[in-house]
Amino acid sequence: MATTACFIIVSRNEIPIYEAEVGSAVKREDAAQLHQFILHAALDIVQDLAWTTSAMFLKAIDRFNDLVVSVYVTAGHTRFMLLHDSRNDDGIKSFFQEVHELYIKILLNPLYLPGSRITSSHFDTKVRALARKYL
């Protein structure tokens, strides 16, 4: 597993409807802050190549230090973020897949508002244990 991973979903709209810290690292007191400003610089970046290509799964698009940043851009341009610093790109891609489709079945729930926090513990817990099966 990944010793520091944060992991965010923003919403077409730009604002972060999910976060979770995955990673095993012992936590900083301000390492929250730092990923956050890490990942929230790394969006325009990913808002300039979501339209140069038709992948979803963007690789490393940004670095920082020696963390990387990965992105996955769904079909309706909801953006799933990985601060990380490990090099398992295929691991990496399997758990956005992963993540894609439990995302999914978020939106079909009838009583989910698109666009709004994600506040489900089941879905919190399947994003923790999919982290540490891939990353």
Second form
Amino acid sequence: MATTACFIIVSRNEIPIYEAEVGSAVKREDAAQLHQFILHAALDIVQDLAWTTSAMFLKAIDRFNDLVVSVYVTAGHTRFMLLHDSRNDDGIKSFFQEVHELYIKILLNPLYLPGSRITSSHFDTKVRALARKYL
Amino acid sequence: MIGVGKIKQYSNVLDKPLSKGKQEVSLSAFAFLFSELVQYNQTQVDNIAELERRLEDAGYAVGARVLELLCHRDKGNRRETRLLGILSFVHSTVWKVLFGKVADSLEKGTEHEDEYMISEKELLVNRFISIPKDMGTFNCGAFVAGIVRGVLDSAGFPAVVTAHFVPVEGQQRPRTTILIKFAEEVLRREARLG
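If the structure you just shared is the form predicted on its own, then what does the corresponding form predicted in complex with the partner chain look like?
Below is the entire complex, every chain and molecule, led by the chain shown above.
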């Protein structure tokens, strides 16, 4: 089943530190920019919502046509945002939790500056594998 | 060869499980490392304020990571959104993991609304350090103040955190107080959240 999905990690200071198109559908030319635009627009909503709950998984917070934005906020206010068209809440939650563990391992590296871009290709491979598994 | 067990070789740290880690670290190893850290920074700066700032920055990096790791490991992925919540998190969980015991006390400042103090009879990092008279009010607890600032800042509660010696009668060594002064926006948000 072909799905469109765009995954972005945004740091505390609103700077994207990782992005990946993880859907299995065929990509249109302008799809990538549109996806990023939608995700950035949803950032404001996340800001307010994050302070109202102590849970990390914020479920679906915004819609655009048939695409849904789901967000997961970590303790350090790093946001994992997923733009997708499926309704698989549990799969998405597990995906976020696994990526969260990977993110913590990257963060524990004393030479990694928190808030800077994640450039590890191994991290990229693992995220894509997780996306194929859960989404 | 006798006794060679089959150890799983991990090619990358991302594949290793995020374990609970060793619960105990050698105190002498830490004291040695910390003293080297202070001595190294001493050679790089020419005044005390700069030295304190460098120790604080070193602690800040630790604090940011400790927050994420502990929230994931010990708190089952619950974030702290309230002021008292994050303060008691620092006072108990962070202190327990870093120093093996909860902090001695957590008090609210009487003069200002935005000040809180965490006190400790003897900070672990200061145990083997004595300050010469000509360094005045310098406190190596600036490292711990940096850790607290890292935790609070990453959690969305920006604050100015400093470490002070407070003399106590009846005790030879003064106790250390970590003074936390929160920024305006934190108090405004707290009031808004009710």
